[in-house]
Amino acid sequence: MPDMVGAKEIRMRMGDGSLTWMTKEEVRADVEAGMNDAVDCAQVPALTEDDLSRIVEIMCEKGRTVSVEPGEEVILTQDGGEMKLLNDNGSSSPALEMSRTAAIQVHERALGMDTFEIAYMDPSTKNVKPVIGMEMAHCQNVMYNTVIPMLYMFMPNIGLYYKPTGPYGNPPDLMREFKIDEAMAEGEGAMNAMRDDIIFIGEKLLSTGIDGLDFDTTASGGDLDFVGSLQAVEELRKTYPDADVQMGMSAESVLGISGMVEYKGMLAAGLYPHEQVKLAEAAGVSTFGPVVNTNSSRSTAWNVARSVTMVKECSRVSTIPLQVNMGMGVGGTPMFETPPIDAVTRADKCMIEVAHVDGL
């Protein structure tokens, strides 16, 4: 360890990535901290003191990596699909030069996915709508040549119907215009039309016999996004009753784009995870993907902390189960495109164990 660090010999990350040093004391005070804020923005219960000092604990631990005990091991699935050992996006991709179908082979065989997500390469749903035929086929050979249960995909993305890619106006724009009315009007046309999009491509997809589909970045687009997908889901529901429906969100908290739009009764606007789940079970989810974001300039210890306090309570009062989302700059990992492993091993074993998540 280097003479500069002195008694500050607790390795750690902050949000953005960058290493830094922390004595034992200063881990423990960014736990409470963490949790306080939770509790203050989420409105949740906060942390018992065995919550806190197993935090402080692992963060603590000296090995570059740390991990659940044999038996407590949970299950893991990915965002984006083959695209991650595709395409190159400058940093983080092998960029391989292989089929659509010998990736997911490799994420199953070699790198040992209990599940695994199909995606096309700008896998919004208003991109996907049309090369749906494609997909179809994509998604049928998948299934022929793998054992794993596979999902589809796609981020419900209301923003692509705004113009200039779509044919809605911008609700912030109207408003900022004082065009209320016309505002709610253009995003209820818009949230209506990615409904029915999902509606369609889900329809098509759920016939070739895949096992399910993955609603990714729910929310992005705030509350008529979210009211939207929810909606799709419901009505996918009536034709495809047993299918795996994973929903994850965006998001702490649901932007009130509209702010007044509702399902079931609730507006949308403000929502946090265990509010944002019973939605969620209302319109027959399968599965929920709580978000929560990193601050990037407070610690993994902070970020962690307040992380677990929103999820524990969305896992409490949640009856589906919870495969939350531990990627670049949710769960308390950095904001980074390719978060360090020893900050993504601790938040996660401090999700399993604190959180009492299904799955990541």
The other form holds:
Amino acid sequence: MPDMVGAKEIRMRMGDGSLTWMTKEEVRADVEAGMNDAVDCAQVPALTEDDLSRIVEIMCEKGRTVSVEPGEEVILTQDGGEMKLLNDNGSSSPALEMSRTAAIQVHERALGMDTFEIAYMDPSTKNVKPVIGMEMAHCQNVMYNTVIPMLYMFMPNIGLYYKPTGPYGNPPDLMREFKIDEAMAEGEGAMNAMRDDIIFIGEKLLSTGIDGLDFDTTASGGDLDFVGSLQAVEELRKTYPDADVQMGMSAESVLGISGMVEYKGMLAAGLYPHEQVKLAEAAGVSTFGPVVNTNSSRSTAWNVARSVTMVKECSRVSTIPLQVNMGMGVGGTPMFETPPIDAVTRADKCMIEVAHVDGL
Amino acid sequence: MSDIKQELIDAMVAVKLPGIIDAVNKADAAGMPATDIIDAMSAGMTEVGVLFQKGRLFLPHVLSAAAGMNKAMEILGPKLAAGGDAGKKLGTAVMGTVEGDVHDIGKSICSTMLQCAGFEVHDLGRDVPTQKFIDEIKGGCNFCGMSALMTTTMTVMKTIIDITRDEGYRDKVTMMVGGAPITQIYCDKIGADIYGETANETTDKAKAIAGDA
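Since the one above is the form predicted on its own, can you give the form predicted together with its partner chain too?
Now the complete complex, all chains and molecules, led by this one.
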């Protein structure tokens, strides 16, 4: 509808999924601004002129969806396990009546997933621990009935180890009372408890013969969450050196809840994807999932360029495959419960062609 | 005197409590007015906030600087009292993650920044029942900060704002909203007063409104 929108003929999504119209020059300006923000925040190199032009081209393509050329496809997995088909989230998820195993078979045989992550309905470490026997039996049953690689997904989620859901004091609450030393001690106590639980459930799950583990939304509770997870991977590696261990992050920068906790001599707080991946490699992670947050007030062009800039540097320095997080609110994808497919496919294509990731 | 002012700012940015106290005592001994000392420290605190925003400083560092600020208020209290400006509170804020949502790190950081800026903060935590926000507002909180990380829970913010309007409290409270799915457009749409993309931005806007009140 060019006559309605004048020169603004490029259909563009904002970071909250709403629709807007832009000129090609405005798209280019947003792409440059997004890249510059990434350079400033993460201290990574700028994209090349070729990269910038390619992102602008992809963002300005006319079709509703875009795709990569044959042969350029990457490995796909998904988030949320079998619950994606079984749940009813109000305005998303179909709430299908079927077993967990059947839902996984649908993902494998009907939806064409390359890998799958089995997940409990409340998949935090602390919640999986009391049902670990049931989950082990489920893993074995799934493996009898499927062919594609099976990972078991859980979220480290140190938050559940703090009061009111856990025994340890909440560091931000204690800090507001200026009990900084106590906050540090409680945080480290929670980190150790979470690490021990990850090792416990990780060993049990891998003993069933599944192909690997997927640490989801790692560092959601900041640096203590990240370091505890890295320590757990390092420990699991001693017993299961050949297991596939994926680590997906929760945010582009590791929040400094402690501000002092280190892993292998490096301060964990404030690390960006290209720095996070080096610690993941050192711990023994097989595949890393960088995250770049979407700004819901900016355009998809701005967000995609910003994400690609950070992930491209992560890809350059990484010695392990990258399976970048490209869902709601990350990787340039709009922060919307059912992200618009035009924005999703453009973000995916840019990430594959410019940041050279191995999977989504 | 400008060197002493810079020393106060530098001490705040260094976020070491003994260093901050030394700088305050030195400025006091040099005859710097108590209000000027607090102003310089506030400038330092602003710089700390910027470095926190950039990921160069972290929550414990912000708290160390805030502890230094509190200590300075103790040291300078009598002189500030003589000037009639002691213990001035910018406002009372109820803060919480709305009902159905358990993501509270961003909200906790915002609570800390507001407290450091001079607000009394009643942080109710996460998954806070709507009525608790209303009770706090009825109890005298003149700022209300609501956080949500999910598109399915952000609508609770509008419910709370509507209740304050229906019960006649809306003009007594500044409603603040934040969280990943929230935008300025959504803030305007539901009739909130402040949208903050970051904890710093929310704090700056709250301070501006408190200053105008």
